[in-house]
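Have a look below at one chain only, the form predicted on its own, in structure tokens format.
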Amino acid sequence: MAFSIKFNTKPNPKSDTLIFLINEGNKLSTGAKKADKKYALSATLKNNAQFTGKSGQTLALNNAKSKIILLGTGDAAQSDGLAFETMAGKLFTHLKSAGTAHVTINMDGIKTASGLKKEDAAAHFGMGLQLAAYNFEHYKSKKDKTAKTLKSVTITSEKDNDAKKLHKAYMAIADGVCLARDLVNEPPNMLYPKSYVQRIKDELKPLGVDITILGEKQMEKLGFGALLAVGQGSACESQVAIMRWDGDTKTKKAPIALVGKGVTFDTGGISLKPGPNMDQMKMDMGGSAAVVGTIKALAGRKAKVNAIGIVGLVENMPSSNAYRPGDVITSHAGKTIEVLNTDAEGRLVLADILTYVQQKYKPEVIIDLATLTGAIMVALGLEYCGAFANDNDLWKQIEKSSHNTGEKFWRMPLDEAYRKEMESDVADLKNLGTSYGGSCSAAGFLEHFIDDGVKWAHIDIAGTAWWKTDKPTTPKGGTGFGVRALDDLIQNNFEK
């Protein structure tokens, strides 16, 4: 984000553009009422029947003494934090082509949904701008200049210091989201296991995160036969990155563990994927990106919680050394697995690191995230991810965080039938079930690697990690999905 966001009780005197909020039905906010006499806002609204104050609707006043933009807030009773983020995202779309340099957004006396404080609304607005401003153009020789003229945004709020404190925490979360987006958007010749590890070190070590890396020799000694099988066809060495954030040093409470699939490129291996859209398989590490982004958010806002993030980083390639359909491999848990399809590789990566994190760190709760199955998109489309939870209370916590952040989760079933389906005639398990319920049988496979009594949720984000169209606060491409919900979950249920 090239521009700064500041909070104050007064407008920035350098502002070349002033923005006033208008409630649905063209009702002026307190700040707009104060400016009405000077800028004739009421008279302008009477002459513009198309502007109704709908959320995110904008109206530029060309005949005003200064450049003025009216921004609709919609129904005040429905204006929760997410609504303010969305209207900020829509405003940013207008601003980036308007040629403004310094903007003041007047949020004095705004009306909000019940339970949302005005300073929190202002902070959410700032976060919406920050998320909407994300772009990925590292590899373009000519950069997009349409948004570069914007230098500063000042948000006026009666409680500017409170808004500033809230926004600082929200900035840390947004930084985590944007890091996750960057990782997913990186081309696979630039982001492969070893370069990914270096990126993790560069981003997280300065924030006080302890990082341990396991290379192939270490994993061979530990018996990571499932993960190593997936990566053995690639010239790129597989890696496991363990990120430890100890934000609660006063207690010995067990950590929460976040586990991510990090297949930096997935050809399908010997079970080769179809050619069309294979380029998008650079996003098959979206689960790991969400874990890395969440750890950055926790460290950035100095969360008082102990958390472990572990990601298995591999590249799934066909070669003379690649694992094959029909192979039997031995996982870190000691369970043997018959390989029926080398494109069902993510569950193999997760199996080993799920076992390792339980044995090594004894976590209170485990949540894994993975772009695991195309079947989840058949079931839920691109709006919802699938959530499998072995504990009802944990699911209720996840569901609440889904509502709080706008990241949509839908509970899917865990059942003995799905676990049974993944048993093999040749080995202990097989990595592929029948043609039906593929996301459920994949979760059933993973459940074989969860110890008794451990609270666990598996989040299949295959449909939500990558979008082909822009949304108000999420440009197309890597979405960073999962960071906000995980941070909210931890903040409300596991922090001191």
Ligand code: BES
Contents of the next structure:
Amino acid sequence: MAFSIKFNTKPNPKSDTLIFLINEGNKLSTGAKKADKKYALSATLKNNAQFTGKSGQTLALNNAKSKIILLGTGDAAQSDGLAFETMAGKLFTHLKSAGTAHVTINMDGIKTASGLKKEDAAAHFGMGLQLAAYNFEHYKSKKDKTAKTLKSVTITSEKDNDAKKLHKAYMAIADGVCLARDLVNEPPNMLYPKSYVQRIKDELKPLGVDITILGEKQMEKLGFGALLAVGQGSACESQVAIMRWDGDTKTKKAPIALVGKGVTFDTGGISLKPGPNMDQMKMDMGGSAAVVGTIKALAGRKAKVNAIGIVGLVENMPSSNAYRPGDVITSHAGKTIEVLNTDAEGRLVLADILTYVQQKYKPEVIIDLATLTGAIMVALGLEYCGAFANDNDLWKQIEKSSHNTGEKFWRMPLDEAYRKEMESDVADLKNLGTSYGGSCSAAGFLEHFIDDGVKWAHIDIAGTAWWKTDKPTTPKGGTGFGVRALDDLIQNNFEK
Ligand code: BES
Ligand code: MN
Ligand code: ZN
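Condition change, the form predicted on its own to the form predicted in complex with the named molecule:
And the full complex, kicking off with our chain again.
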């Protein structure tokens, strides 16, 4: 991030721009009231009927000594953490186009939704700015200068030290989100299984995460016949990365396991995808990115939890040694699978790492994330991901975290009928169901690899890992979807 975020009881005297918050209906916030006389805020509001204090609305004053921007907060009584992030995101767009360098946001006596402390609102505001400021221009020869004019942000808060502390944890989460975005945005010639592994080491080792890598030789010994089949047509060696964050050294509690599909590029293989938009399939590692980002967030904020992240990294390519439709392969679980479509590869990758993580780490709960099916976009569009859970309490936890973080999850069904649909005439299972309800049959396939009694949720993020339009705190491109909800879920239910 190019700019610093500081919390203080007083405005930064170096600021060239002051921001005052105005509640819906043009009610001045405490800070705005105090400054009203000096800067004639009420008078300005009267002369600008189009500004009503709606959330994220901005009004720049040009009749004052310093630059002033009024920022609408919407209904103060409804302003929760997410609302403060969103208004910060909208403000960032304004600051960027105005070329502001040093800014103080006056949050004195700010009104918030019940349950949200003022200092927490200030910390969320800072996080909103940080998430909105994300950009991916690594491969641009000419960098966007307007993105870098902002140098310092000071947010006033009566309890500035508390705000600082909260913000530090939120920064760790935002760093996790931004890493996940980066990974998804990287082009597939740069991010392939081995370079991905290196990136994971570079990002997570310094934070104290223990990392184990499985290469093809080890996977052959372990019998990862399903994952290896997917990668066998590619010149890139398949990899599995296991990330272990042991933040809770006292209890011997079973860890929570996060499992991610990391297909660094999905051509479909011999069942080749159509040409148009195939470039988008660089995002087929979005599930793994969410896992890596979440582990980064947990380690970054030193979460008191034991978590395992495991990602299957492969490239799905057609070639003379690619796997074919008709092949029968043997998974790590010992179940044989008839391949009917090489483009239904994600479930094969997940099958082996789901088995491995259960055998090796005996997790209490498993959550897998994958850009698994185009069908989930048919069902839910791009707004909601699909969540399949075999445990009602786990679903309730997911639903709560979805609400807390604004990452939208919708429950989808698991059913005996979907599991049956995936049984094959020639092998134990097949990787393709009927043409209806493809997301549900894919989940049914995965359920064959979940041991009895293990709480498990499968999250299909094919529609939410990549967005084509900007949102206030999520610029278009890789979204980092999943990191915030998973972090929140762990914080609320698994941390000491
Ligand atoms: N990676 C795709 C799913 C996908 C589609 C992700 C669009 C993001 C955007 C997955 O591997 C795939 O190809 N699924 C097939 C399954 C089918 C062959 C049963 C699909 O959805 O068409
Ligand atoms: Mn595919
Ligand atoms: Zn895929």
